[in-house]
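Just one chain is shown here, as structure tokens, and it is the form predicted on its own.
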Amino acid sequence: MGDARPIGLFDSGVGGLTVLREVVRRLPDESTIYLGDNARAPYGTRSDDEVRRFSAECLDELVRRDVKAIVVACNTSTSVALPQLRRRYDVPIVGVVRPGATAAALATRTRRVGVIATPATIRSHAYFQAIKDENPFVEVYEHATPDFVPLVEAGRLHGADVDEAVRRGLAPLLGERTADGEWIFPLPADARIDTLLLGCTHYPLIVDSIRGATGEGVAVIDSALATASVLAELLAINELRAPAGSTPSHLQLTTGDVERFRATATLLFGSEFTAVEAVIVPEAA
């Protein structure tokens, strides 16, 4: 028979649009409603209570909205409080945090992984414990790299300035380069990473600007494929694909402005995706 009914995606803001990409392309026959909480967005940093009712909230309103199942798109909101959620909601939830762990655990040739993401996800720790789980050997050197967000919610995600912003909020877990090309590690030989895990889905939108700060010979991972891998799994174990051949349907809303949310969309999925809708949601009225 199959599950016609839609997948909810949740995020902060504009980031979680990455994981629905790749949601879209792993899917295709899935209907989805996204959920972007641009109005109070970055997550994070905000204290881990607000951030607790923030997402609960939302997904108040994507299980109003009948999902049969949600991926909650938010590092911030994954690390802080996908276990009250869990306990909170009867539909499935995938986080994001677990399968970018093991797709870095995987990439490492070194067994030394670097993590950036927001101030919450970093105190949390989450990345770090994740990492060890899949592997106990590897180094996990964890930074937060608070502008970033700012920056992709403002639709800010190429130029020189996002350049020099990704270069200097790198440059502590990176180092800097010398005139000539050459790289100054504040980490000893032995500690460099040569793989750099992309703890928040906003910064897949700003990964040129990553991969020009850390140039070659380190991987950037982001956990939106894999994601979209666990939730294709998560699917068709509780018999919830949608029927073969479905004509899938897609709506975007947004607790701040449509149409700077609308812009960052068209990015990404030209004008496919055109359906977005604002909401309101208590505590952003």
The other form holds:
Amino acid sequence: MGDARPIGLFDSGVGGLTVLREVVRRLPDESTIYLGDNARAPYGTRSDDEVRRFSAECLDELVRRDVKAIVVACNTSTSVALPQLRRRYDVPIVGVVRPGATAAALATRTRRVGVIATPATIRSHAYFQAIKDENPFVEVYEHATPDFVPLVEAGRLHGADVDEAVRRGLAPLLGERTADGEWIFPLPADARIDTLLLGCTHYPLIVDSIRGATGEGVAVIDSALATASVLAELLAINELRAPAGSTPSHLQLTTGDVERFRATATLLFGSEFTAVEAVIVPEAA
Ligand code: DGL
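What's the form predicted together with D-glutamic acid like, now that we've got the form predicted on its own?
Following is the full complex, with the preceding chain placed first.
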């Protein structure tokens, strides 16, 4: 027994491959179809209506390909469109916000969590709400870091310019050093975070710079790992696991340019995700 149909994963672009990578590690027998809406990325600076419409069009494509479950591997889409997507399809859908929020709420010892994400995700307060649902006594400090996605998209994952952009982006949460070496902290000493939640698919790819900026005392939480665990549980509960010993296949679809997707995926992930095909969604502008 078992269900050999693929799992569908959706993201605005290549960033969701960080989630696919964890899913493949956690569930090595499962086949996957990944859809990146590169033609219309980034989503993080779009209106909520656009994010909802684009997300539904992409999930329509995955459902047409008979996936048995879907992971919305985009934080912006999860934050803005998840309830509407769950109403639209019978297929079980996992988002990335709740798994990450739960992991962060359980990781903090001081009950102070920082969340960094795209402007649309922060505007939705989805992480704030999900962390409060898990533990209402956790203080949540949300902060949009719009400069990080373009860096990763450009393949800039390491180096002094990345460290500097990350340091600047995190300063409102973590504080910064003046030219005289003095620290300026935006939050009072009794309100400093001990946990930082990466609320965007791209941020795990610059985690070294982020860890460099936070230092030792701050736990850095990535939704991808927690989401793969939730997916594993969902498949088990619904008896949707692939038969043991299945030979999995992995297909990546992009609404954008196939060669460009493959080149970026190779740059970011090596040769793991290179079975790329084009897919057309309505009005891919
Ligand atoms: N995938 C998006 C997210 O996780 C980041 C990239 C974008 O803005 O489209 O929010």
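We call the rigid core the largest set of C-alpha positions that still match within 1.5 Å between the two forms. Residue numbers count along the first chain shown, from 1. All figures in this text were calculated on a predicted structure; none of them were measured in a lab.
Participant: So with the core overlaid, does the Cα of residue 24 end up 2 Å or more away between these two forms?
Facilitator: Comparing forms between these two forms, the residue 24 CA shifts below 2 Å.
Participant: Taking the rigid core as reference, does residue 10 move its C-alpha 2 Å or further between these two forms?
Facilitator: Comparing forms between these two forms, the residue 10 CA shifts below 2 Å.
Participant: For residue 259, decide whether the Cα shift between these two forms is 2 Å or greater, given a superposition on the rigid core.
Facilitator: Yes, its C-alpha moves 2 Å or more.
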